[in-house]
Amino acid sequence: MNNSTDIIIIGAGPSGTAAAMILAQAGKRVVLIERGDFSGCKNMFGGAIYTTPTKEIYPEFWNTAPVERGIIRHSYALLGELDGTTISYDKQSSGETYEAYSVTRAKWDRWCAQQAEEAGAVLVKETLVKEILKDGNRIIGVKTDTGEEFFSKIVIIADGVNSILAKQLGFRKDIKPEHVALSIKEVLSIQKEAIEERFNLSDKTGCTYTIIGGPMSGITGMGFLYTGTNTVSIGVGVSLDDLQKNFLKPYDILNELKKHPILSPLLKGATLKEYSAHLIPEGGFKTIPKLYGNGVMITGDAAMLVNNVHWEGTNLAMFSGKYAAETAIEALEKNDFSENTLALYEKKLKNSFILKDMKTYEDVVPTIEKNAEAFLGYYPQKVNEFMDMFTTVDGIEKKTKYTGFISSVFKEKTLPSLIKDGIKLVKLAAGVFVK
């Protein structure tokens, strides 16, 4: 093979792949190097894929990609110690297709690589960058760890989050613990029958469930589930600088998640299949690292694009992958890679979705971080309190029951910490509106 090329994309996660197939699509030379046995083999998130975005760069996707169940019910958990309060919202598909569905990423990045190679693309696999070659200023092309040197017009770094090559060109410092999460998943077998029975789903709908309290109270962490055809992924993501404070394992906070009262009959009999763990960018806005450079642009985790209010990242890498392809062909139709061409890039992004969202979002992260055992662990308990003595009927009358949760209110918290409380919380939604 020709070790001279228009484009070399490092990572065949979803940025890298979705970069691929678009350029590859407009006639471009591509090679995409990833390290793994496979595209997806390396990668873990939660579960879904959003079908509004991921159609735009993969029409139809529904009819070819390996879609598990469509996404017909989000589930919050405010879980207390034995009990909890759920909120779910229902919507019901109005035609062929479902607003998310279910996907498992192994099998979707293999899928979103195929249809890159297809395309034209060449997928170099069991390959390690480990260093970006450079002409003066400008990046010409990578070498690997067997030695071997390819040359290209642009570089896509679509690594992860721990990229080592944008910390090499100095785009980025190292990653401090609190701006990453460690996010731990197992992927459990479920008859299909009993998936559909315990979760009240039909035959191809599925749902998803955000976790607050329980293992995690007081901590930045939640868990998540989703529903898969005959799986159940269940995975809790913990702030890296909690964990190290409080010397805390991620599995054993798995562990006590599965067999809490709430969830324990969901996942009853089940058999693990598969277990994974990864660092997730939490850090938001504030964290994104310069982006592009003469002859380089960084896409994905990489580029720190991870919307975690609302666990969004897959489509944000998805979409960052196309912005970086549509500025590399523009690149090359003027046969200029300078940093200044490449600065289309992020005007791309911040015209987009991605980062006017990133922007909304930048503080509410930094927030909850620094009053976790209040807004995680406290008022969801209260929650949990209240509703017990709301559905509790035991002959005591009702203004005895109300006046007691006021009063224990009361007592744990000082009116002063409520009221500051409450105008941390007003001007986090303040700021999310305004934004």
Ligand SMILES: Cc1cc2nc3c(=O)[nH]c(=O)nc-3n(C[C@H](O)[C@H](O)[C@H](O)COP(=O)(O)OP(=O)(O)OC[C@H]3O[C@@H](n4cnc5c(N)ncnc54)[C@H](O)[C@@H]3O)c2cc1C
Second form
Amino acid sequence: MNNSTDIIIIGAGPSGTAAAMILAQAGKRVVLIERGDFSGCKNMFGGAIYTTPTKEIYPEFWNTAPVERGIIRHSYALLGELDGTTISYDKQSSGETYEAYSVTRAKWDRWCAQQAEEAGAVLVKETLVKEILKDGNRIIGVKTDTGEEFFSKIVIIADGVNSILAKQLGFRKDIKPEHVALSIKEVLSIQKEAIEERFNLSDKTGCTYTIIGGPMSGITGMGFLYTGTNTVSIGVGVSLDDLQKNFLKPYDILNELKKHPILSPLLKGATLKEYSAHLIPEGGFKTIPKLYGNGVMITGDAAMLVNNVHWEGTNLAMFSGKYAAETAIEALEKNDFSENTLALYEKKLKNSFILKDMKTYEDVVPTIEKNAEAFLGYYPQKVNEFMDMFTTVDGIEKKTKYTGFISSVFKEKTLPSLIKDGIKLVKLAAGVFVK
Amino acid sequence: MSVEKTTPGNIDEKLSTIKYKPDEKSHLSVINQDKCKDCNKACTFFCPARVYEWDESQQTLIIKYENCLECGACRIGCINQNINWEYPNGGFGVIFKNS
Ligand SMILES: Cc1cc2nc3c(=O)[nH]c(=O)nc-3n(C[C@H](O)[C@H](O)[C@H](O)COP(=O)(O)OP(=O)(O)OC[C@H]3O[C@@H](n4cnc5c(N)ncnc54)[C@H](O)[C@@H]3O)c2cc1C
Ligand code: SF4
Ligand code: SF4
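Can I get the form predicted together with the ligand as well, since the one above is the form predicted alone?
Up next: the whole complex, starting with the chain shown before.
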């Protein structure tokens, strides 16, 4: 690679690859730097990519991209110690495509990087950016692990949740343990036919689970499950703060979850194909760093752009990459790379679903985290107790049972604390639905 | 919360499914070993790859950097900010193929 170019992008995840492709398509000279052997080999997620946002960047991607199953069902499992209540929403596809697709990052990110390369971007792999180069208060390039220096008019930082580089620039403070969840997952091999039978799926369809309670009862943690073609991914994400304070090992929690009677039959006979770990930004709106400066923009997880209530991240990453690319194109046309011009990037984010959603959800995680004992422990347990009582046939008059259940709640919780929790929930719901 | 404690073997089995290309030099180091002595050793619990182990007889923290999954949890979660944390150089470290 020549030592100077129009745009350098650091990190070939969903954000960096989308930005690179869009810039290359506009005829700009762009270099995309990735530390891994190939794009995706350092990354893991749940996970599924969402069709509506993804197709705006990669039209008809489902025809050529390495997608596995089309998601037709979202289940929410509230687990007790041995019991559980599962709510499922099914929606079969009405057309050619599905609302979301399960993918693995090793294949998906690699495919995205290929699209960028085909558009004309230069992908430099196995190269770690160690330092952002400055001239006064202007960003002018990067320095890599081999000591080489590369220069560009704009640098886009898309290096993911840890974003050592955004921190280096002083654009963001160090992340606090309560602002990230540590996630681990296991990809389990299960025969294709067995997956379809156990999860009630067809040849091409898939499902996901969001899991609350069980071994995560009372701590800020959620489990997830996604079906692949002949694999099932199951994992947990737990607030690092909770792991740290309670001396918990994440894999103990996952082992326990896999043994839960609601889930274990689904995983019968599975063999472990791969274990992995990754952080998820959890700080939300309040932890979004400074997003741009002279000659620089920060996108995706590096900018903490994740809506973790919905396991959404790739869409925010791709779209912030797209907005940064569009802003860079304008800047190149004006030949002005100052903070003033790049402010357009933040404007675009503000006018889009990205910052609007981040704002809508800003209180959800902090409220849940502060009240994990109640919202992720006590109430889910009560749901299961209610279902147990509701479904058991035992010769006790129903009315006596209901009164017994209600008085148990009042025995365990004082009226003021119930009202307080209720208000918190209403506030949260109002914040999300009415804002 | 009822979480059964694993035997160390269990995590080794999980790690054995992962491909690594370890560098000769560690990308992780402790800044001040004395600080670890008085610490609750949280890193030996939350690290998903059990990279950190407290050696009682030597009173030092052992770092099996070859097993690191590069998640960054210890960088943020070390109570004393006592870990010098870097990514491995380009091309080295963990290679996820199926996640
Ligand atoms: C457990 C889990 C489940 C999730 N589930 C979903 C889901 O189902 N759906 C969804 O849409 N989102 C999900 N997300 C969120 C989603 O994965 C992220 O939001 C998304 O990957 C962010 O993309 P990114 O490009 O910003 O960062 P990343 O994907 O992290 O990419 C950053 C890239 O930069 C590279 N890099 C880092 N530093 C350097 C450097 N100094 N030099 C060179 N290269 C560097 C890395 O190797 C990496 O390839 C999940 C996340 C987790 C952890
Ligand atoms: S948490 Fe930090 S200070 Fe404590 S033992 Fe681990 S590395 Fe040392
Ligand atoms: S980065 Fe993650 S896997 Fe590596 S040592 Fe730290 S906590 Fe363990």
